[in-house]
Amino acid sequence: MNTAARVESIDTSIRRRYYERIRPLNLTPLWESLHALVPRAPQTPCVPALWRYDDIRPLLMESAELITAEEAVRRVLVLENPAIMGRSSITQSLYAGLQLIMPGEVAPSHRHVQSALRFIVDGKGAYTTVGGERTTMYPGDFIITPSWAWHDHGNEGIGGVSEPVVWLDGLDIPMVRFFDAGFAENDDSKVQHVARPEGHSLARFGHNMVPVRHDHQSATSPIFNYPYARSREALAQLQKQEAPDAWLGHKLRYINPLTGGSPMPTISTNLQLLPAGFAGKPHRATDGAVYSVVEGRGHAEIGGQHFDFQPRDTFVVPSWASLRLTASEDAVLFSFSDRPVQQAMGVLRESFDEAAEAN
């Protein structure tokens, strides 16, 4: 009898009470475990979800009645992912949240290991400063946060005119937990001295050009506020120019102006147009990823699930979920994922043919 016909033929309660034997000795057996932890296809816990602003903003507002943003460090609520309550992820390896800040707060300087990106959803006049750079938010606004950066945030209105501003963080707080490698530092003071004037960094990288001697050795990008008046109107060029992608309507990725990959490096991050009445076909990838509505309204069909979405909302598409969008009217879409990782593990993998309507 071959190994394979003897193993089968033993009894389940023998290989139990083996099973017993073994454990006090921190041993486990491989093959009561080896497809799930080696599976056929993503298997990933997480679910499609959205979120809607028009529910959350109203408690946002409430949260800043009962702490500030000095005493709460940074005021968010943690959009976590319906299927992994808890761990503060919306995917297995992101975090997003929405955070607030009222006219006149400061959220106090400080600065940690995870990279943080923030993408600008409501209201205007508050700023950020990073590194001893300030930049004003402005709704649609991509700002970055690298990692072991000082930054701190405030709102002093812009031509008197102050109002509640909230944007979308995205942090790889999750990958970081994973590899604890986690650091974090308070500042010494609540604001940073701030040492160059405010548009100092997208002035010597943003324009396709480098200065001769930088000194920029960072694997983050040198800019940190992609504003979005420029962003913007980068796809509605290509949308005058060329017919919209099939499965992705007109999408770009944010760079590094230095080499050209992903302005983070463990998170990409992209804008795309989808024109008035595009229907695309379903498409899937391993890198989940968080989408935010700037403009417009059209549907999200995610993993079979249907989602309607419209400006503000965020939404989820998980691992090797199939995604298949469509617009009513011009929508703009910013997202973000941990394809850079992905990438540079060589484990990327993407669908644009049928296939990706299977799941």
Ligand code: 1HN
Given for the second form:
Amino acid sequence: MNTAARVESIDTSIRRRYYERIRPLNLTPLWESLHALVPRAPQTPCVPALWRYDDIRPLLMESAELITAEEAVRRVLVLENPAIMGRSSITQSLYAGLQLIMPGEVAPSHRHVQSALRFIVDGKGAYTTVGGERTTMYPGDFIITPSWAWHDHGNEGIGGVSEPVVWLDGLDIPMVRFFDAGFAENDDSKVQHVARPEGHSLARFGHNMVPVRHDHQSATSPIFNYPYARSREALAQLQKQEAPDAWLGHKLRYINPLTGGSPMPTISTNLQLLPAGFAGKPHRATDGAVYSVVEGRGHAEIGGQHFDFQPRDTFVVPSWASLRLTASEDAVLFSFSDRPVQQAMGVLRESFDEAAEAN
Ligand code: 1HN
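Can I get the form predicted together with the named molecule as well, since the one above is the form predicted alone?
Now the full complex is given, and it begins with the chain already shown.
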């Protein structure tokens, strides 16, 4: 018997005894895990899931009886991917939660390395102050808190309306945790000093023009509120002017006006309109995504599972799961993913093949 033949016929218990001997030296044999480490295709532990707002809203309102926004710091119900509970993650790289602020409440000023987005789901009249500028929140607005920017939230009402306000938070918490790069600080004052008038960043950067002499250095967009009224208007025009994409409907991505890239360095965001009767073709991508339904009813087939959606629902599409969207009414969906990070790493893959239908 030559050496190779002898080794191939070795009793596995002999190998196991060898593994036990190397373990105290913090060593492990690669050949036992190689296939799992470099899978032929993504093997996410995450599963598709949908959170019905009608189920969550009463529970959120009940939480306001249990704790104030101030005591909680942020009163949020975290949307956890059911297959990876306990990790505050909706995908391997992203955090999502629904945050409630009641009239008169304040969520105190702090800052952290993690970047956050707010997508306003229900109610109006709350505000957030970010780096010295305040913005009033309306349903469908997409608002950014850049890494390390001071931010506090409040709800003073607007136009005589005083109501609970709920938004979807999206943060890169799992990514920052992965890199062990997190820092955080509480502010000395509960509510930060407002240094600039409301609408200042939008006036400076939000009209396809930028100030000739500006010193914006951050990796995050200088616009921190992308108002729904304007994004929705663009989609309404497109719906009149061109046929929807067969996979995505009318889908626009939000941009950082200084770069054309994503508004946040770690998270990309989109708004799409599916016209009534739209029956999209299936597609998939390595960036798992979180969707928030703004308008209309429809259906999402995610990795072979079926979900009906309606306004204010949230659903998650895991990495490389096939997604097929249909709409029974004009439907508008906001979505976010870790796409810019995957692009920076050169690992993003997506497929719009007709063949995806087979999967
Ligand atoms: C946070 O600071 C906010 O500022 C929301 O509204 C959610 C989740 C984890 C850690 C910090 C906010 C958060 C968060």
